[in-house]
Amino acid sequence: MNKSDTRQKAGLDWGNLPFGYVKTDYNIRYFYKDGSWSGGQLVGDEMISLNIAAPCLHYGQECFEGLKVFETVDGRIVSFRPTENARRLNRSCERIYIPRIPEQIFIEALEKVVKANAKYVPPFGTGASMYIRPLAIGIGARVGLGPADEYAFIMFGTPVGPYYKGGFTPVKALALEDFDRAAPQGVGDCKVGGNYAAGLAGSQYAKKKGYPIVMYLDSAEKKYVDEFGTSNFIGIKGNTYVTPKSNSILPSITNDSLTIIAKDMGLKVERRQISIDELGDFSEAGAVGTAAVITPVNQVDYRGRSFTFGNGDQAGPVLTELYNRLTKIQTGEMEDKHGWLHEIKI
């Protein structure tokens, strides 16, 4: 008997879930005070109470992560490379003076919150998953600028459908010069809320012009591709997988995984600066991240020019193969030879 056959499932329309928030039964919370983290407490309340002087509200002392949990073809519940998310969260924490969250606490929180909400993990084959959102915030009251003396680490999960309604379907992007996502030597390589708030104006500007996503250029010279609003850029040039090298880009765990798969496929991998003018040399291009895995990009508009990729309204063959391999590893349909899946025993 498949393991999933004996599990209770929430009565949701799994095949038509949006990428949005659905309340589940529990979230888990840890608190830092006097130099140490407390034990985790599962909480049914989806609201949090904060002091009006909490530094997370005034000075942006907060960071977060995003990862997914899947039901596999053989009924296991697995998360994808959660230790990498724990490590990236700690890099963000260190940058904004939040105490490190031990990896064992991160994994414990993940396992407990998934077990407590197991009925919300979408069934295999629905195209849906459980999105996990860990966040760390400064909560100790402080009016003057400085780090808090108390913190909260919270993790919740919610079932989600595809990030884009069209799924693995090409979109067009607008390259922006009048907006910056992050500054050189700033916090662009950290997953902090301010980066995303800073990107709202550019994103809304592009959407009003009919572009689902935006491409940011480097803030210093406005000459090199940095990343899309919420995703890393990847391009295929001959037999080479190319992605930008920049200290203002968030290190994508999805991108890292795809570079490994690309090497498995016999592709060369280059991480380097990419001039905006070089886009004309790429046969395929995509935006990669946890939410959508790969969003093929069939057109980037820049200064009245249009760079086109793929096969019009269809993704190119290399991105298609990369997408299929990664998603099948996540759902257990392809061998996990790199040990990326972390099983959560329900």
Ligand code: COI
Given for the second form:
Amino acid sequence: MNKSDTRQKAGLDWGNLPFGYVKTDYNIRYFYKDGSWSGGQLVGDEMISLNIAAPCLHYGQECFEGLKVFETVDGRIVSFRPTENARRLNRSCERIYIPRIPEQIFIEALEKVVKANAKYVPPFGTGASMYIRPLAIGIGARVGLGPADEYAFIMFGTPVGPYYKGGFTPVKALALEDFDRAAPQGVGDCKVGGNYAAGLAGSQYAKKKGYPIVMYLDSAEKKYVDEFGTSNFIGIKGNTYVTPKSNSILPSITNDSLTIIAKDMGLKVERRQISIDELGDFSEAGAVGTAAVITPVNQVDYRGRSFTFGNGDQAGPVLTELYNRLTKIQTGEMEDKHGWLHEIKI
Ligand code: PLP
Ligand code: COI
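Same protein, different form: I have the form predicted alone, so give me the form predicted in complex with this ligand.
Starting with the chain above, the whole complex follows.
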């Protein structure tokens, strides 16, 4: 018998979950005080109580992560490359003066929170997953600008479906002229909440015009592709996978994994600047990230010009193969030859 057959599951409509928040039974919390992190506390309360002078509220001293947990074809519960998220969280922490969170605390939190909420991990074959959201916040009260003296590290999980309606269905993007997301030497390469607040006006502007996704160009020259609001850009040109090199974009773990899969497929991989004009040379384009997985992009509009990719409503063959390989590795249907899956014993 498959392990998952004996596991009790929450009665959710797994195949139709949006990318939204569903309350689960527990989240886990660690507190930093006097130079060290406490042990983790699993709590059922989904609310937090904060001092009104907490710097995360005033000065945005907050960073977060996003990773996914899957049930595999043989009933294991696995997370995808969680150590990479732990490392990136620490890079974000360092940049905004939050004390490092030891990797073993991150992995322990993940294992405990998934175990405590195992019935919310969507069953294999539904296309859904459990999205894990770790966050670190400055909570010690202060009013003058400076880092907090106390912190919280919290992790929760929630079952999710596709980020963009339709999943692996192409969307059109608007490259923004009048909004920037990140300054060249700012925090664009970190996963801090302020970057996403800065993106809200642009993404709402684009949504009203019928674009579910926005593209940001480099803010210094407005000449090169940086990334999308919630994901990295990839383009296919002949036998080459091309993705931007920029120090103001988030180093995507999905993109890194796809470059490795692309090489396995015999593609060449280039990480370099991509001028907006070069978009005309790509046969396929995609938005890649944990939430977006690979969302094919069939059109990018910029200053009255339209660049088109793929075959209208259909993704191109290279993105389709990349998508199939990535999602099959995540669900154990394809060999995990790079050792990306971290099993969580329930
Ligand atoms: N870029 C931005 C701005 C993001 O928010 C994300 C999502 O985390 C990504 C890229 C993709 O990163 P990852 O693949 O590690 O989820
Ligand atoms: C993710 O893909 O994990 C992200 O954090 C993007 C977010 C806007 C949902």
